[in-house]
Structures are given as structure tokens and as C-alpha cells.
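We begin with a single chain expressed as C-alpha cells, specifically the form predicted alone.
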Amino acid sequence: MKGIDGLRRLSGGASRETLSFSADGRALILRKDPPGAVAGGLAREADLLRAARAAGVPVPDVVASGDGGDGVGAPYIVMNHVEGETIARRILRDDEYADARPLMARQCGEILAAIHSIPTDATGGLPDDDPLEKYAGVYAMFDEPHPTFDLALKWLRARRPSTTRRTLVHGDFRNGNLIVGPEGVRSVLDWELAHIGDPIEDLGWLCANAWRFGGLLPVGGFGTYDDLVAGYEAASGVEVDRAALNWWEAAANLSWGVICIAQAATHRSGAVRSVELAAIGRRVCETEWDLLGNFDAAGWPS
């Protein structure tokens, strides 16, 4: 590339390194992997992407990655800009994106059949786990014993959704990983968590309390279960179960729990000392409080 000009780095994405710049009047994002990264990530990521993008899914075009020996330093991809929003408060209540709001959940459920649509084999190396014993065996290694989590354990493991439907999952599909315009999501962002796996798993993630970010609204606090479902329907062919819906947010919501004492032990151990991993372990109650509602949606452990 030449003519390289503005470069400058972005906030956020604490895993990885982001900085915007343009090239030949082109607005362009650079991604890179920090000293000591888990190598391949990036090279996977790319491929997703490319992948994501050949399958309709609306993703930022790959412009050029490589394993950082051409001069970058770091494994990167350096993908175009897309316009628009991220922050999630600002989705959900600016004026800017009122039309917008209402046509999202149905948008969403469209780009997630899209999603499950692309070949499990588009990249090699991701991932086949079952994220609840993931998840249970990360509550287990901390031995602080919560109630509610225990409880949730032994009602997702007595109601697992029978399923036969096995595709590639984004894995963080929700309210803060989507770029959003006055019309609509344009692009979906942070592939680093797809996974093979039970598509009603993003459905699910999406749903969970945690990503609505105050929105009174189930889908991500902009939208109904029955729009999400209803653009999913279409764009799949495949009927949603609701109960297996559900369950996938109770998982989702778990999930997020035991991530949210993680990061809180992550903070007291002084591994990494933040304010911020400190806040969100003080948000373990309120997936408690949501796991609560899961429950009185389908009925309590017996």
C-alpha cells in the first residue's frame, strides 16, 4: 500500500491492538495480535471472513492479513472501515437510530441464518466444545459457591434441547459486536469465539440481559423474540424452538456469570489490576437476578 496517512489507535478490543489509518484515500482498520498471542487466531479470523462475506453475511472486507514476517511486526488483518455505531447505549437511545431500532431483530435473525450457512470447514482449528461443562468446569476451578449458579447448572443439564443441527457459531453475537446506521446493522464484528456448534446458541447469547444494557426489549434491548425468530424462520427455513431458546439464553446468562467472576478473580489475584474487571465482577448478582427469570419463564429446578 501506499500513501499511508492518519494513523491512529482506537479504543477498546483489549485483546488485541486496533488502529485506523487510509491508504491511497481508502479508510481502512488494522488488527493485530499483542506479544505473546495464541498464534493462528488472526489467520483463522481472516478466514472466517472471508467466508462470512462470500456467505452474505455483512463483514468488513479483508484487505490483506499475514503472520506479521512482511514488516507489521504481529499476525494482522487490515479490513475497509464501515461507518456507524458500536456503542450500545447510543444504539438504544440516540435519535439517530430510531428507525432503526425497530428493524433490527429481524435483521439480526437474517444475518444469524446467513451465519449457519457457512461451511464448518471454512477454517481449520475452531473449536467443538460443549460451553455448559465449559463454563461449569470455570465456575468449579474458583470454588465460590453460588446458589442460584448451582441451581441453573442442574436446570440446564435436566432440560437440554435434543438437537441434530450442528453449524459453525459466531459466539458473541450481540448489542456492542454489530456497526449500526440509521437503517439498520450494516456489519458484524469480533469473530474470535465462533465455534462448531448448536446454532440456537447465538440466538440465545443474543437474548441475554447483559446485552440489552437497560433496553426493556428481550433481542439485545432493541427488538421482540418473535421479529428475531420471524427473520430467522425466513432466512433459514428452519423453525425456531422457543424452548430451546430459552435455554440457550439461561446458558447464555450463566455463561456470563461465571465470565463475570473471572474477571473479578482476574482483578484480586493482581494479575491485572482495572477498575474495570473489578465493576464487571460486581454484575455476578444481577445475572443471578436474570437466571431467576429463565426459571419462571420454564418452569423451576425439581
Second form
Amino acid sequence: MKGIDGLRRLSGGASRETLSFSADGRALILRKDPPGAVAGGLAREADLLRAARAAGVPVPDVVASGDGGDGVGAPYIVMNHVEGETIARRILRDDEYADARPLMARQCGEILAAIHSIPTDATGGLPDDDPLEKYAGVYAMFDEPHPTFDLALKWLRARRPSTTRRTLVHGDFRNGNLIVGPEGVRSVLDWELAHIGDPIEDLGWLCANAWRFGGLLPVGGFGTYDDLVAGYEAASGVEVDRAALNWWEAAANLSWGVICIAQAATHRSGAVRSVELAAIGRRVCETEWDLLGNFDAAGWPS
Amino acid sequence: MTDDVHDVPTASELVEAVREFLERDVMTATEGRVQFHTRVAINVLNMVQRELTVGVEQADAHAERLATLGIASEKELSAAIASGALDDRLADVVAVVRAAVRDKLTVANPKYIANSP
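Okay, that's the form predicted alone, but what's the structure of the form predicted in complex with the partner chain?
Up next: the whole complex, starting with the chain shown before.
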């Protein structure tokens, strides 16, 4: 590469850094671990981005990647910059995306079908633990009783979907991790939470109330269950069990609630003092309210 | 909240004064990340004011509701649900839990109940 211009830090801090720059007139993004980071996460993400692209998933094109053994000194990925919006409240409210919004639920269904066709051996070391029990364990770690979550665990354990499909799961497919243009979804970001599991998990996560950002429609605040499922079924040829989708949406609400507890604990422990993290502790009751709605919709107690 | 020891302004009025300062002066003088965190801080102070107003009353009501289940605390309720000890009274349990969550939202984010689907 000859000239590097316009190097600009987009985000970062104690953990991973994201920088934008252009090289030979091409707009690029660099994601880089801090010096001394354990190799693995970003190398896996580079593998996944390449495999996703091969499977027809809209993702940035990986231009270069490395494990830190080269001059960069830490694991990194260089990818092309995809123009568009990631901020949910703009995507959900700005006129610029008015035509995109009615299309996006179906597009998300189609994209998720492509993600679930990525070979599960596209990269090594993908976790395959049960998400419900994982978050049950995190909840138990904190001595912060939330009776709604105990009810949710009881409810979810008694109604596990009997699915046998195991695919690659994106793990964080939602508003905020999608680059959107006036025509709809352009790119899927943040593959750090990818794992092996029941693919309907991704559909349920996208429907969790937290990702609607105040929008009234169930799929990310922009679309309907019917459009999401229709897009998924048409592209995958697999029928979506609506009860399983509801189950995964409730599981997502529980997971997000537990994540909120963990984030507030990060502040309270002194690890990262932040008014934002502190405030998140008082958002846990939003997920409790959502879970009570999930119980009502599906019938509880039975 | 009033008490006999401290002078006015009350705790609630002091919180309100800080919030008004953030709204009037800090929001207009900042941008980006600091402005975002200022907005979060304003929301937090609104929450604190609401809790100062209704917190004691809510705690009493919650204790009364728990007592109808023969339970003394959130921790005990949590454990009783998990162990199955209240499985034959789940409708009552859900009603008690829902009332508590409603109270928490009344303080934390009152719009959430009105806006929920």
C-alpha cells in the first residue's frame, strides 16, 4: 500500500480498537486487539467473515488479517468500509430509511438463512454451550435475586423446543450490528459471539424488546414476525416453528436482563466506573416486564 | 422526603437542582459522548427523584404482598420459586412479581409500561 490517509479512531478503549482510513483511495476499516491480547477472537472473526461472504451473507470484504506475528504487533483485520447507518433510532425514525424499514424483516430472514448455511467448521474453537444454562449460570453468580428470572428459567426449561438443527449462529444479529442504507441491510457486523447452536436463537434474539429501541414492531422495531419467517423459510427451505421462535425471544429477554445485571456489576465492583453502566442496572426491570408479557402470550401458569 | 435535622432544600430538591443544571447548562455546552452521558445522568436523577417520592410506600406495599405468600424478602421469593416450593401457587406468585416489577418501572422508566406492546 502506498499512501495511508485520514486515519481516524472510531471506537476503542481498554479492549478492541476500530480505526478508519483510506489506502490507495480505498476506504478501509482496521479492527485491532490491544498489544499482548491472546490470539483467537479476531482470527476467528476473519475466518467467519470470509466464510460468510462465500455463503452469500452481506459482510465487509476482508482485505488482510493477521495474528500479530507481523509488523502490526497484535491480532487484526483490515476490511472494506461499508457506507451506511448502524444507529437504531435513526434507522427506525429517519425519512432516509422509510423505504428500507418495510423490507428489512424479510431481508433479515433471508440473511439469517444464509448465515445458517455457513459450514460449522468454517473456523475452529466455536463454543456450543446451551445459551439458557449459560445465562442461568451468570445469573446465579450475582447475589441479586430477580424472581421474574427464576420464573423465566422455570418456564423456559419446561418448554424447550425440540429442535435438532445445529448450525452456525451469529449470536448478536440485531439493530446496532447491521449497516443499513436506504434500500435495506447492507452488511452484518460483530461476529464475536458466533457459536454453534439452534439457528432459531438468532431469530429470537433479533425480536427481543431491547433491540426494538422503542419501535412497536416486534422484529427490531421495523418489521413483523410474518415477514421475518417468510424470508427465512423461502431462503432456507426450513419451516420455522413459531412456538420455538417465541421461546427464543423469551430466552433473549432473559439473557439481556442478565447482561444488564452484569454491566451494572462492572460499575459497582469498581472495574469500570460509569454512569451509563450504573443506569443499566435500573433497566433490568424492563426485561422483567417483557418476560411477564412473554408468559402471558404463551399462557402461564398452565 | 423531609426530616427534622437537615435544612432545606430537601434531598429531592437538591437532586432536582442538579438535574436542572445539567439540562440547562451542560447539555447545551457539550456534544457527542459527554452530552450522551449527560442525558443518561439526567434520566438517573429523574429516577432518584421518583424513588425519593414513592420508594418508602412501595417498599411497604411490596412487603405486604410478599407476606400473602408467606415470604419475607425478594431473596426468599427467588429461592422459593427456584426450588419449586411455590409451584402450587404460581398464579399468585406471578401477580406478586408483576406488581413489584410495575413498581420498579414506575421509578426507573414509567413510559415503558405505557409503550409496551
